[in-house]
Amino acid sequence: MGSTYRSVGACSCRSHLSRSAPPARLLRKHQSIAFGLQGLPRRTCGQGRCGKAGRHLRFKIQAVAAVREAVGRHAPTDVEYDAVIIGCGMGGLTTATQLAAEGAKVVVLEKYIIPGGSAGHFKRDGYTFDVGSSMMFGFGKEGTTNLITRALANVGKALTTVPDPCQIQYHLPKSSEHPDGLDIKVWRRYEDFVEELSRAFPHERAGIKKLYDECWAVFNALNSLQLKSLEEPRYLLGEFFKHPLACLTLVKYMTGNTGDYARKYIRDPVLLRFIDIECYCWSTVPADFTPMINAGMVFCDRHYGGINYPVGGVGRIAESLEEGLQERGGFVEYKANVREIVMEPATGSSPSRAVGVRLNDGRVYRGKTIVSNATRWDTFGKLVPDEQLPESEAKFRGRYTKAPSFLTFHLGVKADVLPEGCHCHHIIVEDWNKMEDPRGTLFVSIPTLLDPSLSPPGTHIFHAFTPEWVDDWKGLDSKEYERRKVQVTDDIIKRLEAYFPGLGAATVFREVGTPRTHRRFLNRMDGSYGPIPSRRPLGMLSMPFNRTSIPGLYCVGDSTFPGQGVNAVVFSAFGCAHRILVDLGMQPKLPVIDEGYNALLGAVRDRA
């Protein structure tokens, strides 16, 4: 590598204990130190900031004790909650906060010790690394699609953000028409982006404008509506009477996929592949498999609300939501390993119903509703046994398969390795034919270009990641596993050096995650980042919503509409919370048509 680097441990030199801090903040403050002791070798701080090793270890021991004290304050089990929520990812946590904001009694059960899931963060040696993407939609100040801003505001929270002037810099393959390859920047200002793309494809200028104008039609319709549950007809009728044209616009695009509209206006095969990577980079499928409504939201919100990075890291979103939840009487129970969803047996004409959650330690949390933020495969098949698998879920497995996981490379690099004018987010495709292959597309985020406080002076965070299947990492003993990680990391860094010369020699810290890491710490089957369609979907109608076929059981997160991505998951949570509030009688509904409408919606989805 040309330099030394460290791959384990955590520096506690800046930590201190506060006896008066509430549990959520206390846990946040010492999470990185706790990580440093979980199965990792003890060592002293390599930067000389902490003094003697004994002092360093004493801080660690004190911090872990504080964490244990914080997580040891159990949520009561002798009450019936309005909602028991499995998983403190962004879906589960946002659902919890929006319910608590309306006065619901909520508990969130989280297997790990921090909130946020793949939208959390962790600390190592003065670096604050985002677990997943650093590209944040939903922080706008206007309209209705600024869902993260709204979710925080509903529990009295707000975050300072830094606007990103360039959402993505694409580095695309060479071709006969583009012998030097393509370098396309998605600027925050829409007109600048369209002009840049049109200069690369001047013969498609009119088609480019028409395609993205179609996306704006979708976005403007969405952005005029209050985004709640599409399973709740009273809300839908109310929005229709207030905004009939917007609703009819969305109906027009409901069954269409982005590729259909792209080919309507564009003929150039390379430009069509560009539309594929525009979809793939957030949906992990090309344009033919990406609903047009989803694309309209993403392709336009990046210009309308913009990409905005929260100061302190992406994990600050979940931390702030957790604080707001606790301030409203809600609970987050960490180290809560869920064994099963408790079912009340069917009686007479009443079907079996989800009524609680049992943990591995025997505790049972009972609730009027149960919400799973786990993947669809973890919910049905693990928490609900296969013998109780509803027919609708069997049909879902015929329409969707698991998306890949990721290899993630959390690097600390010397600041001078970045080229002048470097942007925060990069996507690299070296061969169009390998775009969807494991390790075929490389993603890079450098969030310290927006928030320098996340790394030590003179350094940057360089977070690279690429799709990967867990199968390639099965059956390895610990030594083989570590050797494979080193080999793959060196190979990826070598590829990245074509765009960031000297990256290997400039690396001073690195920590690598595999699909096994994501499976273990995010508690997701095979480390998958959600479902992807196994055949062309019928637009948005193929994706399940929040209700399930089991009364009392709801799903939220990337296994439900609208799919993957933090803002999409937050959208799912707004819908889930709204539907639960209606079902609990805390918000009004139209009982005469409610069940009939949802039966029809389910029938259409199962046949999509």
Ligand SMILES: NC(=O)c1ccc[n+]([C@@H]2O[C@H](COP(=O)([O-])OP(=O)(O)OC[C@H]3O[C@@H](n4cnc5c(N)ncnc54)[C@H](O)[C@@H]3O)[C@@H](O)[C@H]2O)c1
Contents of the next structure:
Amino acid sequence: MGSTYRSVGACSCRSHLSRSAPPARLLRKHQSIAFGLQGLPRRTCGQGRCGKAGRHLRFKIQAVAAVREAVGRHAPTDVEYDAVIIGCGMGGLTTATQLAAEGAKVVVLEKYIIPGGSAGHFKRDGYTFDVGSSMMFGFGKEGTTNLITRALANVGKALTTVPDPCQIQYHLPKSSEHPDGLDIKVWRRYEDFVEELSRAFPHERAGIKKLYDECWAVFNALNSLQLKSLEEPRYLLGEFFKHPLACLTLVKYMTGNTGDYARKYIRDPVLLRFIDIECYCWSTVPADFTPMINAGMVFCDRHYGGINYPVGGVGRIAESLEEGLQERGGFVEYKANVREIVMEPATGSSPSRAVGVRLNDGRVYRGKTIVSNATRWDTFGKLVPDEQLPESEAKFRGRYTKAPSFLTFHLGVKADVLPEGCHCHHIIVEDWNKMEDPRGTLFVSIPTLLDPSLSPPGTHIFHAFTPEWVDDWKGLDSKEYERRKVQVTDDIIKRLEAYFPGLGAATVFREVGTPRTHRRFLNRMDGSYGPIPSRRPLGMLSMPFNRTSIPGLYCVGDSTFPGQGVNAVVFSAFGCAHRILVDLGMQPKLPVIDEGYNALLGAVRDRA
Ligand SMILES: NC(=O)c1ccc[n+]([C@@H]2O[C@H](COP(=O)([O-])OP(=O)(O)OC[C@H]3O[C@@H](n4cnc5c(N)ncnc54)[C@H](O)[C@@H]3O)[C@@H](O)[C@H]2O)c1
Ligand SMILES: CC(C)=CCC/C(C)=C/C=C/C(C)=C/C=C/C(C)=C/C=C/C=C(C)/C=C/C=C(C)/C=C/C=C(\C)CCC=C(C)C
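Could you drop in the structure for the form predicted together with the named molecule? We only have the form predicted alone so far.
What follows is the whole complex; the chain from before opens it.
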């Protein structure tokens, strides 16, 4: 089994260790130690600040002990929580913080030993690697769509971020019109991007502008509303009253997909493929399967709030949220593997209800509400046994399927291998017909171009990833598994050398994750990136919101609307926390309308 999120490589430098720091802070500063719970750290930080290894070893042993203590702490089981949350990914953690900010009593139970799940980070040999994407939306300063900024602010936190001047540099295949291939940069300034794309497709200049301007109509509507639970009619009516035009605009786009709008304005087949990759790179499906509301959000926030990288790495977001949660009396228990959701049996006219969770070690946590941040397939099928699968979930399985997982290559490279003026994020498509194949599209992020402190001097982090199914990695013994990892890394580096000449020779550190790594360390069924529609969806209406048909049980994260993406998951958490606060009577509701509206919403969505 790959060791991507486990091996030892801690900093022993005094500047990184503090004997007096509380355990949570130690966890943050010494996450590398936390990754090395199986043994003592082997090395110093690689940032050149250490030199007195013997003396520092004493601090190191104390730090390891403190981290062990933090990781091993149990939350009390003799109380009833307002919410018991399964999983400390961005979905679960943000729900917890937003509930705690309103005075709710919450506990988060996380199987692994760090916060953030796919949006966490880990340290090795002086490198801080983001587990998943390094491209952060929702970090702007203005409007209402800056959801990450808001989630942090609601628990009194803020992070310093570095603006990225270019969201993505696309390296696209040759065509008769573009015999050298197509190189498109999505600049932070909207007008610069539209100009660059229009220069590549001059005959489609008007269509390009119309399509992206239509996305702005969606974004401007979203960006004028308070973003909360779409399952809560009191809030919706309030927003309709305050911003009728914005709400009607969203109603108009609610059932539409991006491909329909693209074809309305654009004829050029290569440009339509470009719109497909613009969607695929975050939704893992082409434009016809991507809801227009989501495209409006992604295609405009990158210009409005911009793409901004948090100093210290993406994992700082989750670490800061966890601090905010603790300061508000919430609790995250690590190494807490939830085995099942405990149900109270049905009585008379009351259906069976979720009332707690049972861990692998047998302990039970009871809650007025239970929130699952696990994927839909892990929640229904594992935590709730298949025999109790609600009809709505059976329907979900018919409409959505698991997206593939990823092969991830966390590389340390010599700095001089990067070309002059290199941008942080790259997408490489060598053949349009292979865009959606496993190992077809290559993604690259070099976050050290924005925050050089993440790697030792003279080096960069080069994070490459590509979609991959778990099936190809099943049933291998450890020797064959390791051999396959080396082989696939060499193959991918060879392909990347066409764009980054000398990459192989310049690589000084390698850590490779496979779908099995994602499955094991993120606890995601088959390591999946999340749900994708198995047929054309009815825009945003097809994805489930936070409530489930089991009373007391809510879902949050990328298995709920609006799907994958850190800011998307944060929106799902805002909705989840809001709906729970209303259901717990901690925020007001309109009782009769509430039930009628949700029954209607359920009926419409059943047909979606
Ligand atoms: N490698 C990648 O790039 C990658 C892969 C998948 C998802 N993503 C992205 O990550 C985000 C997903 O966020 P999310 O919050 O929905 O999920 P998440 O997968 O990031 O977090 C879920 C957390 O729940 C924990 N968990 C699951 N089952 C558990 C159980 N039974 N007991 C205790 N803990 C359990 C996991 O350990 C994990 O920490 C999205 O932005 C998505 O796009 C990225
Ligand atoms: C009745 C009803 C229901 C309603 C009525 C009307 C209304 C009012 C409506 C409303 C609506 C709303 C509010 C909505 C909202 C929405 C939202 C917020 C959305 C969001 C979204 C987001 C997203 C999707 C995102 C995503 C992102 C991502 C995924 C990212 C990713 C990235 C990556 C992967 C990276 C790449 C890389 C490279 C390039 C290297």
